[in-house]
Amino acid sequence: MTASEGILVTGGAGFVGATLVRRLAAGGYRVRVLDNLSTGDAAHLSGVDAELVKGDIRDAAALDDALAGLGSVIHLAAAGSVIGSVQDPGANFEVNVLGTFRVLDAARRAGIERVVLASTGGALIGDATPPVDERSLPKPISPYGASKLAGEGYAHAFAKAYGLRTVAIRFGNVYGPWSARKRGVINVFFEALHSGEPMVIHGDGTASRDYVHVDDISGALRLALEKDVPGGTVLHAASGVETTVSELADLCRRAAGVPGHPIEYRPRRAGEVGRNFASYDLANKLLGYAPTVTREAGLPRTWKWFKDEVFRA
């Protein structure tokens, strides 16, 4: 893949999509975007040099159109929220599974050379000992990972029966900024530290988890597309730290300046998964990725631009 081919980024309109589509307009990619800004934001392309286009991955024809003229894809576009897919199974299952075997039969048909897909490690393995990596066995225990296994098994079996060279990257926790429309833990402490109301723990606070800023995801993301490895391939990007929720708590109440902001304890909610953290060494080996932005000093960064974008109002 060299920068002078065109690329589609569904969902690139979204948090992920923020950040990976100013890079890769930067590096000389032309980009076409495709979001039904059901989650997405046009504004967060604005003064970017990428193509939006407003439409539906599940939508056969706009992805047809969409995918015209370009020479591979970066799949973003998810329903994104485990919580979410326990309450509503079937609309995860639409817009993950369906929606993802929309873009590879619609990529098939094209004739592009190469889909990158975002994938999870955490929801999708389940409940293991970690680190887990590309040999820990899935188990999911939510609508949502076992969305992204079945997106991860199409992937594989298009890889295999067309030729199409698909790489999964199964992300860690990402955060950093144009996450305003995110509903995970970090939004949900800075909401409450710019409240004043007490930060929500559910659980005993020693569910953990892997966060990795959101330029370390989008630094993947690019290398899967530009390295020659074989369709089908699984990685994973994170950071390779263990972070619990009372830690990640102590470091945004850091991050804002009040240590000693109040913490609520609530019991744990169906469907998580309780400690989690992935190594990054077949990324690394594969593709040269190694994360770059510690939590002490991502999470001050991802702080102000809340403060700066979100809260000034």
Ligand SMILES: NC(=O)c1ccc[n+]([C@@H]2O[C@H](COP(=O)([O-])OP(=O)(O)OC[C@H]3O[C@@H](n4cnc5c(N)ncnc54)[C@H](O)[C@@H]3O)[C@@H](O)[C@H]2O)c1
Given for the second form:
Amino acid sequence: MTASEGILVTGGAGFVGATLVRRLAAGGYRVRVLDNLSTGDAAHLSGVDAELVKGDIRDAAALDDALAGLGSVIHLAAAGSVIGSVQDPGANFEVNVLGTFRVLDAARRAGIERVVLASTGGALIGDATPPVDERSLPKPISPYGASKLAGEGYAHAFAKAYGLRTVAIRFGNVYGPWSARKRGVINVFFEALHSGEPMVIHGDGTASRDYVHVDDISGALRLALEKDVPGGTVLHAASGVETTVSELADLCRRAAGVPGHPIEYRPRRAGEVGRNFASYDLANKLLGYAPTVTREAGLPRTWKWFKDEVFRA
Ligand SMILES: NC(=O)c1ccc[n+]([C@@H]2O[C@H](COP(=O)([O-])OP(=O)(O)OC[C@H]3O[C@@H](n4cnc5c(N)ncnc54)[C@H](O)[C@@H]3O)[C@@H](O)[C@H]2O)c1
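Write the structure block of the form predicted in complex with this ligand for the protein whose form predicted alone appears above.
Following is the full complex, with the preceding chain placed first.
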């Protein structure tokens, strides 16, 4: 894949897309975004040299049109909420399983060379002793995790059956700018810090995640597009660092300059994994991926973005 060829980014008007599409366009790629704007926003791409097509990945004809004249796909579009998938598994299935199948099938019909898919580490593997890696046995505990595993299954099958060069990248918990519409814990903490309300922790604060900055995820996706890895490959792109919710709350308080901000503990929620962080060794070996943004640097930068862009009114 060379920079002069065109790429379709599904879900490119969302949080990860906002950074990824900027970086691809700045790197010389011709980028078309297909997004139904359900959780994304056209404003995320304002001023970016990319074409935005409003359409749905469940619509095969919309996909055929969107793929015309392009060489590869980065598939980000998804129903991304774990809690939402527990509440409405059917809606999650429609977008993440049927939608991903439709993207792969349209890519096959269009003779696309490379499809890079956004997958997930923690939610797909479920409760396992971390660090998880590509040999960990997937045992999803939410419909969202199961839907991402199904997408990886189809990606592998399309690589073997049709020679489509698929690469699935399993993200850690991504944070960074343009995430104001997400309901992740960092946003919830930042909103509490802004409003003066206590920061709410579900469970006892020992649950852990692997927080990776969106710059690093965008770098991993671009490497997956450009490096010569076999179709059907699955890789973890993460920070490799375990952060408990209590530690995260503390890092967020410090990022906002209020280390004594109150914290309130509430009962644990269903469908959420206990401990998780991932090894990115294989992504490092095959793609040359390594995270560059530490949480100590990334969280203050993200707080500043929220202050300047979201909380300024
Ligand atoms: N953010 C994270 O921490 C994280 C972690 C692991 C995996 N992922 C995966 O990364 C990808 C991007 O996540 P994000 O955080 O940017 O989410 P997001 O919700 O901000 O972006 C998803 C985009 O897809 C679009 N979309 C949703 N359904 C669609 C449909 N049916 N047709 C067309 N467009 C549709 C939305 O409008 C949105 O712009 C997703 O596949 C998600 O599952 C994200």
